[in-house]
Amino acid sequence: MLNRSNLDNFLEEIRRISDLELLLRPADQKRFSRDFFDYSPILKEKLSDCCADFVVKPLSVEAVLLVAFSCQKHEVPLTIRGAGTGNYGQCVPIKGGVVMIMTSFTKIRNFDSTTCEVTVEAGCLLGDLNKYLLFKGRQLRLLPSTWRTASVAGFIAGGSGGIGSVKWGFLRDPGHLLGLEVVTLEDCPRKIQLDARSSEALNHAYGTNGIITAVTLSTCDAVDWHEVAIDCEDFHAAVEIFQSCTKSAVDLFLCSLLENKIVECLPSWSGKSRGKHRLLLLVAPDGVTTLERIANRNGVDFCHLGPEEKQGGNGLRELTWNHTTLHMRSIDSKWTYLQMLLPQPEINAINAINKKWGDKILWHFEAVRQQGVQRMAALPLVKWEGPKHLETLMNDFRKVGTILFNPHVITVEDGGLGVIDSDQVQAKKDYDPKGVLNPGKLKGWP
């Protein structure tokens, strides 16, 4: 419980701050201490009732280093938000104190002509920062199927891939992010600079070790994507397909798969299911007759659906990753969902759980790249029968070899690969000393 002297004289302080909106209705505190937990059960019963103390919103890195500067001053609690898009709580005040919203900071500050690096301020969205650089000829090499409206620094804090890993692998391998401005929560709070071997630590923190304020980014050659849907009677044909194109000689941006179930619920403007499981493809023009003869081959339904970008609001990547999870909830709020990367070959481990499991579990595969491997990271959806039900099937999972990424989760050790980073509990320890910096979510955090 926090200190109700500390917080009175921390909200006096505060109040002295030019540049910084101060929001204190009990509505406002309740909205931006909550992103999309409640995918999980098990996290919608954990954080449901934590709620903020007060929330600031800062216009300027001056009234950031201040409010910084009070926080771990009078020790309050500081959790940093951005678009609120994540789903595992992450910009959740767990401990109160305030949420400090970041959605001021939107400039980009810099395009590298030669280089094509981009920097860009923490609150900018990742669709207003790709349609920029679409006007350059490049594009962002990583997005969430959040990507219209989650911001960049909530990506690099909050995120690990997405739409573009089939490509381009995960947010945190070298060569993505390239540097960071952050603020420390020091005695005296300074801003500093870092490269991008130092970034590596604040890279899927949850923002428990700095507050970004600024990104830089390398970008890519800028592809004109067309769409295509092929669609399969057998599953395990499908999958075969699915392999199939991407370990084809074409530029893939996205390669999905869902079972026919999850097609049936899927918004009419995807298309009718008939039944099949559907792959969804975002592919290069010169690909799109690769794939078209992968599918006749095996003779499969092929529709190219052409450029994307005709699509307008509703295109395909809108169905994918934890896009998928939202539409099947939008229909039946008990659909939850894991996260995974199988074992190969992977059709034994699918086998394996189909065969305790049947039609309780729904298939939902993204392709990824990982260390330069094409693997198949699975996102199945499962309906909540409670968390002894939910154990069991992850105990399931890690049986046969899968490397779980669980959801279910507050912290960020949890939710990875379950070992402590250590090099993100020394950067808390350098610019973070009085933890701070939202408190509970780092595991290797005394």
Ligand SMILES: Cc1cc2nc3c(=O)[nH]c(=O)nc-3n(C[C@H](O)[C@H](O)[C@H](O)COP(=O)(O)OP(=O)(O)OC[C@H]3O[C@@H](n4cnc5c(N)ncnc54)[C@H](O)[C@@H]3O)c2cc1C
Given for the second form:
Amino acid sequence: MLNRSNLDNFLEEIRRISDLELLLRPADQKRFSRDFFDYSPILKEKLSDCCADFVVKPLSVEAVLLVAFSCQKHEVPLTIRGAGTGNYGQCVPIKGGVVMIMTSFTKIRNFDSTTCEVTVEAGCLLGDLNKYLLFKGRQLRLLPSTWRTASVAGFIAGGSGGIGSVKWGFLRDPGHLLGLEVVTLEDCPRKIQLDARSSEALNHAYGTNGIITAVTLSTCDAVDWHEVAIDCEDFHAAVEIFQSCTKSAVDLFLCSLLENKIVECLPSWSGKSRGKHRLLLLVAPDGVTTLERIANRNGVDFCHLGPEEKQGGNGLRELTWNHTTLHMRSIDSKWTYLQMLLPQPEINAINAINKKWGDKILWHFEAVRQQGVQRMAALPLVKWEGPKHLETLMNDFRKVGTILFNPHVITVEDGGLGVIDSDQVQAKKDYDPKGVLNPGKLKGWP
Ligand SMILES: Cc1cc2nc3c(=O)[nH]c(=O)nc-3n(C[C@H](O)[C@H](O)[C@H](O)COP(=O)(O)OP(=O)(O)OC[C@H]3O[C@@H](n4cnc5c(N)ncnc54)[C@H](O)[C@@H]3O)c2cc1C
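Next up, can you give the form predicted in complex with the ligand of this protein, since the form predicted on its own came first?
What follows is the whole complex; the chain from before opens it.
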């Protein structure tokens, strides 16, 4: 970090910025240096002691430009924070320095009534944006299960998909992100507008190559989603029904399958556990009877819980994706998890893993569309028994052909496909030539 006199100069500059809140209390510095990395015992050990030296909250883009100027001038690390709900320590300042909170930027700047594209400031909550869109007869295509609390730019920079992925694939698929307004960290920071093509390099780059101040997204027609739960005694039959549902001509927004031992531990928002494996679905109104037919054909229990909006605060959405892990951890914090795309046919990989690991892992599946094909993603739960145990499990998954997205690592690349994305690195060279933004998170940056 900075020596004493540089630190004083830097702080003096920061204090002079109007439209900037400076949070100097140690409790704030600690609080805003954390996210939900403790889902991983490995990251917990690595990141628990990381702490910002300063926390700032800009109230205008001008203030962002001035913070960017001072950080690059004094080469002080700058880590951007949305709502801080990431799981991999994405907004943890591993080299200290400044954490900049973007939650003051909440305006919805424009809704194009012809294309239905929406332009919104970085810190707007996804839930608030979705509510606004519903008034226009539109909705967001993709949402993390943290949709009520997470920010738009945090989802772009740190997220990948979630609710809606069964239909719309993943955030990095072309067509979702249409543009970004970005503040650079050059000698003289600029506010620039990126089109869809040049925005790609900042999508899921953990805020390492530009400060996002506004986002333009595509939207889709709003649907009055209905909640359905299907309970099934036999695990293999449950997997088959899951696949029948995703292959049918019904409009789905969510299709999850949880092993019975998970269902037992969840809040009862989808009905009481009956010791069976459970599918949780969000389906368009005209698809409910088809799902019922699939359930009846297989002789399993079908429950139409009704329109989603009638459920108030506690919906199926918050039982799925990483909220499943959250509920399990609230019962026993030894639970941790993996994330992966299963090879096809999925059942072979599932059987091979079950043969060796049996009830040591609990299955949690999410339906996703990957490059135009319906696939099964898995977020299996496993009790923490040390790093070797987890590594063995991951290797077994790799051996059966799964593509792992390791949630126990801190770099963009290691958590993704393991390869360096030269566009992301080039964008860092262009917009953050001194490597000030979120250092240590982009492996391709020397
Ligand atoms: C229970 C639980 C469930 C989850 N479910 C999902 C899920 O279904 N799908 C999913 O994808 N994720 C999921 N997540 C992870 C996370 O909640 C989401 O990715 C969320 O969208 C992150 O938004 P945030 O505002 O909290 O971002 P933060 O955690 O604040 O930041 C995430 C990353 O984005 C960067 N960033 C934030 N704002 C900016 C900006 N303005 N400019 C540049 N970089 C920025 C940060 O530096 C950081 O690297 C889950 C997490 C939890 C705890």
